[in-house]
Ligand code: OOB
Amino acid sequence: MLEGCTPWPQDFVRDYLRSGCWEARSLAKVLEDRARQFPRRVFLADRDGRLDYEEFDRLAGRVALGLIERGLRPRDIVLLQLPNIREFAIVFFALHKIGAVPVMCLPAHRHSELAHFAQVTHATAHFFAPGFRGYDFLAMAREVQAGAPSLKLLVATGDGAEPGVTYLAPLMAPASRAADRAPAPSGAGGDPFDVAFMLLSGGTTGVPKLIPRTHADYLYNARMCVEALGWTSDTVFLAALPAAHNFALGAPGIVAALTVGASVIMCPSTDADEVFGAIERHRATVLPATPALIIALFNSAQRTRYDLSSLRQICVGGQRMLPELFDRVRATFGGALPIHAFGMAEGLTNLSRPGDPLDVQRETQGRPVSPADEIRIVDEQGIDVAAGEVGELITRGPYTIRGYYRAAEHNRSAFTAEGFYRTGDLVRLHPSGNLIVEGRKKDMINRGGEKISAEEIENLILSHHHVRMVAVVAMPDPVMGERSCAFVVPRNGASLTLAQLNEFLMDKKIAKFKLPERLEVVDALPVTAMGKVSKKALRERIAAQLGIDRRG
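Keeping to the form predicted on its own, what do you get for the structure of that sequence alone?
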């Protein structure tokens, strides 16, 4: 396994191979198999048209050969920072044909994150779109390169003549028919049991940690998602969330679609017109979304202008989909079933099942997609809690990592001695066997020793008819340590005071200490690059506000 990674113990490896969880196939091999099996079926579509499986595989091979000619080698680690355009998928699979290892950077990342990734991995190349959304990624790439001696190759989308930059357009253009008949790149997709790429952790503090995923574990993860959701070759998956994120990439996502010969639509924006237009134009059947995105979509005045009847599943992840949101999705997109997607880039994926009873679908966040997933719910001492009690979810299995990349010290606290990953999620087991997410360990407000679940209070506030979106966060307090502050985005034209909100909450018969002690009415909530509400930004905002208030 790649140096700096933690391998699975050998007895687990033997079990995963013997049980068929892991197969000796790389991502590149699966693409080639699908290209032979479904040569004329559309694999990828975007604003620029459609590519069938055979065309797409040929393009990826062409780019792989061009990159090899420019010095890229098997096991080279590279920074892949492309938006949701066809080049993202083409380069992703071209790198796998070579056996190179992409770090799945987001377009929102800037110099600080990229310089860190380059330094930790000794990355040899950086792939980017020069002027995406008005930002000069080329200038940033040069800055990162100046501080990273290993970063020899800058690769930009499009065409150009900038010195020291390789452009993708010439690599994608066939020089001759012979180019398309060239032998497969040496390395042929790499070792199926070695690292295929590195995802990034979704932590709210510090620089994201690197998550090494192997070909075998990720393909198994994707296959199990497909089985849980009943996807077929007729599935049309719309990637509007960042494709570099685990949710859109494979759990479930692009790689999951590949495993059954389905189609993928690349949508470079989460703007309502872009998303709705792509659904209508390509007859998309599956839409992944965060709660923030789905709320923005069904609050859009443009929605009724489009034919969205092709949608069959709306997979909501990144944050918990509250029961009220589940109901609104069903009411707004009548033909589409809301699917809970609760998982993590480190591995474990939980999905609700289309065949579950409606109340189970509505109130729980699904269950592990694989029978080989091991989960425990434990207290602060690591002891299993009683059935139905709240505790921290810990997990291990055939697609859950055993350690972050080059992070030995952090791994000692993030994983148990038995190899279970400490997720930080507070959950309880529903009688159906599904999980109910109660919040994050770090999303608890400690008010003088009384613990308040921010998510519990958000769920109640969201049912207020004047509230469109809400986030409850801790604010510092010299006496209690922390008190709770509710940030509320009201419905159009609505008003709300703290007294009115708390009167509403008291009618819900909750403990008085759980009531928000400050209300901030805002036009919008800040979001992360993934589209999650950024509670870190809100905590910083209210702390700064309180500092100003105290000086006044």
Second form
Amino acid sequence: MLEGCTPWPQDFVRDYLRSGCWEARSLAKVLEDRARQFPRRVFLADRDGRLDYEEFDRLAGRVALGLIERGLRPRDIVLLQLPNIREFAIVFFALHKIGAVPVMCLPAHRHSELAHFAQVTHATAHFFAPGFRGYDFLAMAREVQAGAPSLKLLVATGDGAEPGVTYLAPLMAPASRAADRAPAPSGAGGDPFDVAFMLLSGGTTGVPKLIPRTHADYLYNARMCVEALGWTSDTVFLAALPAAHNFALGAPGIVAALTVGASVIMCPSTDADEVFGAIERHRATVLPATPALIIALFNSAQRTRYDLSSLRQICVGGQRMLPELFDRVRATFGGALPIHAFGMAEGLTNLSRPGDPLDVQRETQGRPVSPADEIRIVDEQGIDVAAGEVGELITRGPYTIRGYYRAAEHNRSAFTAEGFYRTGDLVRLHPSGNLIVEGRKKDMINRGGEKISAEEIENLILSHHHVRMVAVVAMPDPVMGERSCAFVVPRNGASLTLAQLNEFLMDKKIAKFKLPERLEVVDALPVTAMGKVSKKALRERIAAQLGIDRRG
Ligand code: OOB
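With the form predicted on its own in hand, show me what the form predicted in complex with the named molecule looks like.
Okay, now the whole complex, with that chain kicking things off.
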């Protein structure tokens, strides 16, 4: 396995191979197989049209050849930062044909995150869409490159003549018939049991952690999602949430669709009109969404203008879907079934099952997709709680990582000695065998499914010279579930406003969703009996304060 990763122990490897969880096939190989099996079936559609499996595979092959010509090599690590457009999937599979390893960056990431990923991985290339949402990604890419000498290649979507930039459009164009007949690099470049790509952790630490996922583990994860949800080659999956996120990428997502020869619609925006329009135009059957997105879609005046009757399943995850929201989804989207998706980039995916009794589907966050997933619910001492009691969910299995990339020290606390991943989620086992998420231990803000590490933002705020102490906590929000609130103790006599604080944080060039949305300036922070800052007391204080603000 790639240096810096933690392999599964040999006896587990043998078990996962023997039981058929892991197959010796890479992502590129699965694509090539599907292209042979379903050449004329649509794999991918977006605003620019449709690509069948064969065409798509050919395009990915051409791009792979072009990238090899420009110096990309097997096992190179690259930053993939593309929105939900066809190029996202084409480049993703082109990289797999080469055997290169993408880091799945979000379009929301900025210099600070990208520079960190480049520095940790020694990435050799950065893929981006120059003008996406009016932001100058090229300027950012150049700035990141200036500080990260390993980044030799900048690759932009479209066409252009900027010096030092490779453009994708010419790589996708047929060079000549002969070139297309030349053997495109095949999946041979990717060892099925080695790292295929790196996802990013929601984050509880000072800097985001990288999550190495192998071909075999991810394909198994995706296949089990397909099985749990009963997808077939007729499934039409609409990716409107960022495709680089595990939820839309494979759990269940684009890679899950690929395993059964289904179709994927790439939708670059979560704007209600765009999402509804894409559902209607492509007769989408499955929509993954966060509760925040579902609420925004409900609230859109446009909803009744579109024909949404093709929808069969609405997978809701990233945050807990309350039973009331489940009911509204059922009542509103003409017969589509809400599915709870309680997953994590580290691996474990829990889904509710269409065949379960309705009250179980409504009230629980589903159960693991694989019988080989081991889950335990433990107390502070690591001892299993009594059936039905709340405790921390810990897990290991054939698609849950054994360690973050190059993070030996953090891994010692994030995993148990037996290799269980400590999810930080507080759950309870329902008599049906499904899980109910009751809360979490980890120090993170879950803003509409986007995760913000309190520690990361606190460290940045502490570098402001007006700040003596800080604690960032979640405050309740009816749409986003949570938003972040910073409690600041200023230095003697200093003052600070939210606008000043956020201007300071924007200078640090971080993703915008991480900015605090409220600032409370206080004289002191409450502490626990152990002398630690009591975030619980702060969460309660801000929740009470918001209750007062909203009422009056
Ligand atoms: C998904 O993945 P991540 O890595 O962004 O975040 C994982 C964390 C979980 O540990 C949990 O705290 C929370 O997000 N979460 C949920 C949830 N789904 C995720 N909490 C309550 N209910 C749910 N349904 O968010 C993710 C990955 C794959 C599929 C779906 C979500």
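The term rigid core refers to the maximal set of C-alpha atoms that superpose within 1.5 Å between the two forms. Residue numbers count along the first chain shown, from 1. Bear in mind that the values here come from a model prediction, so they are computed numbers and not experimental data.
Superposing on the rigid core, does the Cα of Lys512 end up 2 Å or more away between the two forms? Superposed on the core, Lys512 moves its C-alpha 2 Å or more between the two forms.
Answer yes if the CA of Pro476 moves 2 Å or more between the two forms after aligning the rigid core, and no otherwise. Shift at Pro476: 2 Å or more after core fit.
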